[in-house]
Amino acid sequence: MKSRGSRGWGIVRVAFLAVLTLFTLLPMVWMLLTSLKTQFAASQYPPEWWPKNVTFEQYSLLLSPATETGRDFLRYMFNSVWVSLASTVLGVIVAVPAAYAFSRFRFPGRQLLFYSVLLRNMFPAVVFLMPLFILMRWLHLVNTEFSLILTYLTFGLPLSIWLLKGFYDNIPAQLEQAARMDGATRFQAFFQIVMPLSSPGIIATAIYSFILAWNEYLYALVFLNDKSKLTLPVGLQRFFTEYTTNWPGLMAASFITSVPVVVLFLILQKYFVRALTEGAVKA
């Protein structure tokens, strides 16, 4: 009976991951297909499921820098990996060594300290739209790519410190105890003992800031009104016009888009689950 028991809920657990593999999914396939289709079958109804004459037009559009569409395009996917690669780094050099800091030393107001570091997050981002719009104004940064830049830093840091605090949490500081014995200075240890049995949680950290930044479309939106800033997110827009939707293009403009991010975690997606599953035990 216990074997029949627990056979039915393995069925049921692969029934239910199979569903939601298949609505995560759906989406992504949805968007492929129509990408592939004419302007005239994606406009069709009822819809056209698979397309009849695949084309792949609006692909080599996109990525042909002999086009506008292309330069355009191009010039959108450059914009945007330099803001979220900057911000990344930034990103995981300032929450490396706060984490440490609040994991390994014992300060007057540390917890009220690491607690208001997580206070932002209890607050939707849009709410620092114009407090943050003001202050980039002030800094006369409007308008530049480093005003998205200081802005992701600002969203992901938290977390980001967040997690590594708790994989700090869980390396025993008597190894670093050992390497100080040794003759190694604080900073040895650091980098030569914590670093490496850190760097799943770091990995995860630069997930998290790098999908953040290459996601974020409000912000960019509204610090930037250059055509040759924009990043991503916001060059989408250029695909609706007034009268009519290049679909396909749209499609085909958010799959290339999809993909980086997509490839990124399924290349480290390990080290991400056991920066999650470790480094956020304790807090």
Contents of the next structure:
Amino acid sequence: MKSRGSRGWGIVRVAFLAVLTLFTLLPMVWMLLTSLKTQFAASQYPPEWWPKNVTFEQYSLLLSPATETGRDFLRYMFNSVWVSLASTVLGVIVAVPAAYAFSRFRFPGRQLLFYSVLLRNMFPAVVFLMPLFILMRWLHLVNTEFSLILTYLTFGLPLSIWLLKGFYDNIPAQLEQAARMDGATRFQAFFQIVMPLSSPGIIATAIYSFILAWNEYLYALVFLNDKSKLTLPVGLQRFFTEYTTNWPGLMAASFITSVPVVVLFLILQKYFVRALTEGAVKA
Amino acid sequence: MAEIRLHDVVKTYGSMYAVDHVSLTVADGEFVALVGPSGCGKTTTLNLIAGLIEQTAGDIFIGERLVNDLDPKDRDIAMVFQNYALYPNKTVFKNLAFPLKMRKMARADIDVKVRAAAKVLDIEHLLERRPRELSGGQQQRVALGRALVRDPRAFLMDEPLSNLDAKLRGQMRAELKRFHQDLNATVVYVTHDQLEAVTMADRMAVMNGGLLQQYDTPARVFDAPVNTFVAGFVGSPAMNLVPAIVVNQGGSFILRGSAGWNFPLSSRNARKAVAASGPGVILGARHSTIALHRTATPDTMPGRIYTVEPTGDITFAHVRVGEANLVVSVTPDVRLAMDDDVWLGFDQNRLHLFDGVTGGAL
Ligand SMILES: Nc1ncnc2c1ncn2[C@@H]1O[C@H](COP(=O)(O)OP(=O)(O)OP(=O)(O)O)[C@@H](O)[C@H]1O
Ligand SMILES: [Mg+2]
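Having gone through the form predicted on its own, I am curious about the other one (the form predicted in complex with the partner chain); can you provide its structure?
Now the complete complex, all chains and molecules, led by this one.
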């Protein structure tokens, strides 16, 4: 690989990647810069490229429980954390045993069941909006966080199960047998030997589910009306309509919202690569 | 240590008998080698004893206790797996400590036991390493250590040496034998390698197609195979087997091959031959019991050299006799060339006769 391709190709490759990086990074940078400007500076035309008077005023506003804006924002944030965390934890609790069962046990309908789990991912999310809404209404869950937690659970599970199954496929059954000979029960063998070995997969799927839930907008918009229950993406959109003129405020809110995603993604990509190379390839 | 007893044990997968009515007793302190071709049910038998799979029928006893319904953890036997099955995320120390921890032993006692086992196996300096940082031989020792750190009632080993190179295998073989004698351990040892079986085992169980073919000392299995399968499986090279028919020539019996040769039988062998279920029998002879003549000799089997394999201290000559191919050993000073005509002489006292239909020894 290394010797092939001339210098020219190398340059093209670097240039291509540079453009791509710029394209994705620029909006982030602009968001951050704007959030640090004063309202007046943000509305200048031609734009002020670099903030002359850096101010953290918007951040302190958003994160202070003293103001109404701050209270709202913190409320949304808390809701988002709660919904994302709950669906992530539930997701792991469901995905781990499901993946293990698919990998280890032979039962009638196993293949069919496995593919029907994956089937969910073949349809765009919007297709399920109405059916799920009706289902939630029937369950009396509309306008509660649980409607979102359940929905996000179904979003994250297919990939989580598939990825984890790959992990369990690659962990030799003999390890569990050895543990059972050494005096462990089936459960102990699983929790003490198999589970730690699949932890990169569990971490990867957990982060993935978390990001999925954290970013979700459509279902959150439809399922929740109560202002006190909104999650960040929907809450942000409210900010857009209510504070149209406060660009730095909006950008600060957007920036705070995207920080967890970026941080988690940086962690995720490391585990994701491990998960894909160690696990899922052979699934 | 304890005795292991299998009584009429069956394991089926669908309609396939992986283990077919096997009865076998491993005496307390005995080393039994389980041999047979790939897929004959060796691992299945071991897993049944271990309790990792459940038998379809039959009883398994360990010591006095019927263990049919016991979990592996309650059978108190240790197993060494072919690929060692060391816990990759635990250090060597923790690998060795795991069986003790599962038995809720106090931490201080665990430490003492693990260090003692490590000392015996000469892996004390490796205790803080992880399995992937060990060589194959070292991993093998750790696997063995994990088995003997607690005092199990018996050891089960599934081809524990097959992943090692030839030299290390020889060395580990000696150590395993030593370990068995020092501990007076009950061992069931699965192997593909007959040399391992012959050198280490008190008794050998030869399996084929889920059936136990012969269960006897290595010497008896080698000298008195009960059927053509065992004769053809044990020994390297395996026993030569040549089909023939028994012909009565005026009261004395001869063997006649389809290639036209005649071989008179001693009265003892004649009595055996006539006991066959039909006229067809199979003549069996080990390579070392066949005399190779360069000139026509009475009462011999004429053949032609196919190839010659010098191995250093012994030379194997492959001889074609009609359809059959026989391997005969000669000293290296015998100069043989391809397509030479030779005559094979059989020792009446050391040849074997098998039933042409059932394959059973006569
Ligand atoms: N879980 C299973 N399901 C179906 N068939 C099985 C299963 N396990 C083993 N078998 C079959 O049972 C037979 C015996 O298998 P076993 O693993 O005991 O063979 P083995 O003697 O250990 O062979 P090898 O020397 O190759 O390890 C084989 O034909 C195998 O295909
Ligand atoms: Mg096997």
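Numbering follows the first chain given and starts at 1. Nothing here was measured: the structure is a model prediction, and the numbers come from that model. If you superpose the two forms and keep the largest set of C-alpha atoms that fall within 1.5 Å, you have the rigid core.
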query: Shift of L221 between the two forms at or above 2 Å (CA, core fit); finding: no
query: Core superposition between the two forms, C-alpha change of S43 at least 2 Å; finding: yes
